[in-house]
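What follows is one chain in structure tokens, specifically the form predicted alone.
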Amino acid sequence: MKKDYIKSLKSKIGKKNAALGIIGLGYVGLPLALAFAKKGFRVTGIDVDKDRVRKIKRGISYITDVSNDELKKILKRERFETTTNFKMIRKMDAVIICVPTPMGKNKEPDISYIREAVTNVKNNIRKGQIIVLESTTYPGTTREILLPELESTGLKEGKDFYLAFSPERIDPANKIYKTENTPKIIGGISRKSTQIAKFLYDRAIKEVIPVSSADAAEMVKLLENTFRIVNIALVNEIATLCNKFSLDTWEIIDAAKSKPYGFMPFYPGPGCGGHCIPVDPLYLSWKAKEHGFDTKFINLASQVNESMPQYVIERLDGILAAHNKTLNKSKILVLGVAYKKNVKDLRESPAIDIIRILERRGVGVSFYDPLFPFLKINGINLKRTPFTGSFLKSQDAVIIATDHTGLDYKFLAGHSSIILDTRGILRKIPDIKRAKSKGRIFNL
């Protein structure tokens, strides 16, 4: 007689003595576990990452959107617990994969965290198991990777172990939409795979939404990061044309986002940063040259978005110009390295860029964030500069690069020969806009 794995998991689930495993503790994994954990699951985190491991069982905190006191609580309650020993996947009901997908130097897909952990759980799968992928990736990974490296094994999928991808959703440093508020979507390679992704991810979840396939819910990912790249690239696009026409491009976007229909207000900023806007879009260009396809609109948005840093260096090197200065002789701070505000995060930060450009011209440049003592980066070696009076009246020039909360911006005003905001953070002062008339301080 055939087990009916459905009926144990399903039952396991929801009585939420299923064993929970997590593959990859960064800003998607350890959310995802502590959302699961606070339900009553018992989860275990999987991390290569020593240090990381180390950490978590000391209830220290290394990811923006979790706080120390949160995962002490979740520590003390004896529902979490972390290891580097991918054997414990054999004691899993459920299996999670949340590892990077950066892109290579060419600008192809690097799924080689996917394959190195798709390789531990072959090692170690039994039946009855749903794994699940959650690394962003490019339409049919599910199918043409994971699945037959797990069917190897001699198990079928949607009758010895269940197959889905739901691709992750997370907006680091974002105050309302969290983990378990944020709609998730579930796409399985079976129907009962998607049917039984969705009972686990409901459990944690407030809405989870099924999709045709799993190739269907890893172009959802892409779809969205490609509307937001594509929108991005034209604001940025639209800021540049507004400083020809000596406009403000933040008056213009305030004024078109009041009409209440068929307009969404993005704005401009020196590039895009982190994972989701920069890399992924690039995951489905590269996926559609093998169909033949050119994805022009994806192309030229990360052209434009990617020579956002070069045109900070030509809008500062003007402003310069007109103050009777030169930017090779001149001292610049970069206020703000993280490549979105209040977030720890470096990875493709245009701010990154901005300070390599002025490196390579000779510029004396320095930083200043209050998340980062110090920058050891793609060449760069810099250590932080105090924020006060007499450092920022020794530049010639402020870059505002990232819009971190909590900085004194009207002490920085007051401080500062010339500052290039391009984030639009200092129009939102109202004591510090009178200053502008003043020809201090500029806009993207």
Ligand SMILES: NC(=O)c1ccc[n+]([C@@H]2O[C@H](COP(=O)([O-])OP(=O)(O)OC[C@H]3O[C@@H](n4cnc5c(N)ncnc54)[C@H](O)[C@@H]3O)[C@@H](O)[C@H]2O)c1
Given for the second form:
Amino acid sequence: MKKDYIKSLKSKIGKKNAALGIIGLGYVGLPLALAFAKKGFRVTGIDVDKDRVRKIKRGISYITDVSNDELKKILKRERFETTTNFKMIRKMDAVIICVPTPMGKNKEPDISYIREAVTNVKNNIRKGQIIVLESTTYPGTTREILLPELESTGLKEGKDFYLAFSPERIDPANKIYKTENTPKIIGGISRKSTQIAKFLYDRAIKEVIPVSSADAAEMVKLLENTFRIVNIALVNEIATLCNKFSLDTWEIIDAAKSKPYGFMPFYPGPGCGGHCIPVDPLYLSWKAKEHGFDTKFINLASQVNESMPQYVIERLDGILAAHNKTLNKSKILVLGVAYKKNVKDLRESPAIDIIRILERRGVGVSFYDPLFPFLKINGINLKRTPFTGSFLKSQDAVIIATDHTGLDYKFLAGHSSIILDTRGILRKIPDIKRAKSKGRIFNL
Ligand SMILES: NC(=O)c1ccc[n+]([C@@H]2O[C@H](COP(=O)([O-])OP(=O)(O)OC[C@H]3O[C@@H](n4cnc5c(N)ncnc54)[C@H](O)[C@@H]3O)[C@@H](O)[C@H]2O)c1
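Requested next: the structure of the form predicted together with the ligand (the form predicted alone having been shown above).
After this comes the whole thing, all chains and molecules, with the earlier chain placed first.
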């Protein structure tokens, strides 16, 4: 008699008896593991990083959005364990892959982490499992890479095991939208896979939206991030133009967003950082080339955003010159080095590019960021400076590259000579009297 795995899997998931394995315990995997564990599932987190696994066991979180208290609470309920042993996959009913998808040296997709994770799944797969890929990648990855690899075991998708793609949409440090209340897209290789994957995620996520295929689910994520990279580039270009017109970009955006339809505010900055926005659309460009298609918008947006750190330097150069100072002989403090406020993550951070350009020009550059005591990256080796009045006064200019909350911006404005605010944070601080600061505080 043919075994109906869908029925037994559904029954296990419905009763929360299903064992869930999460491969990759980073910004995406760890919160996802906790979301399922909180709902009563037994979750096993599998990671190649022994140190991360050890830390979690001790209740120490390395992810900004996960507190030690929250982690310890879950560990106490014995719903979550971590391991580096991939043989545990065999004991799982559902396996979700959340490994990194960076760019290679020539801006080509580096899917080696996905391949490694899938090989480990293949070596431990058994009948009746649902496998879901969450890592952001180009359309076709699940069907072209995962499916043949897993079927090389002789098992058949949609019959012996189920395979789907569900893009992660996590927004680190977002206080409102977390893993549980951000709607989730699901696309299976087969209809049965979509059905069972939706059933699984429905247990932990508020809203799950099925689409027609894994390719469609992969494309949804890339549309979302392409939309962001293009609009960020557009507003960065508008900011450089506003500067030429002596207009305040933030004033223009704030007024434009009063329109109740047809406009969505995006804000300028020193570039576009993080693991997603500057990287994911390039996955799409790469795949488009296979079809002889040139993604003009993505290419132009990347170019505009990548030029922003250089623009910041040129802008500062001009401001210093107007104050009879030379950039090369100046002492510059870069305030905030994370790619985004309140996130302890340096990936693709434009602040790093700004520091690199300044160092290359022989400028005396220092940095302050409450989240990083040291900066050791891409040839940069700096120790955080103190955030004191005397240090601020000793600097010719400060570039606010990241607008972390909780920093005393009033103190900063009161003790610095020139400030180039690339994030528009100072205009939000009521205590900083614009009149007093006039001639010292500059927008991008
Ligand atoms: N961070 C975000 O804001 C975000 C948002 C949406 C989507 N994503 C996507 O989610 C995926 C994961 O991103 P992240 O930010 O969580 O990455 P991360 O670097 O924070 O975490 C990845 C984890 O995977 C582990 N790992 C690497 N190779 C492994 C392997 N072969 N087997 C097991 N574990 C392995 C690493 O040790 C690390 O702990 C990426 O594709 C990313 O583009 C990230």
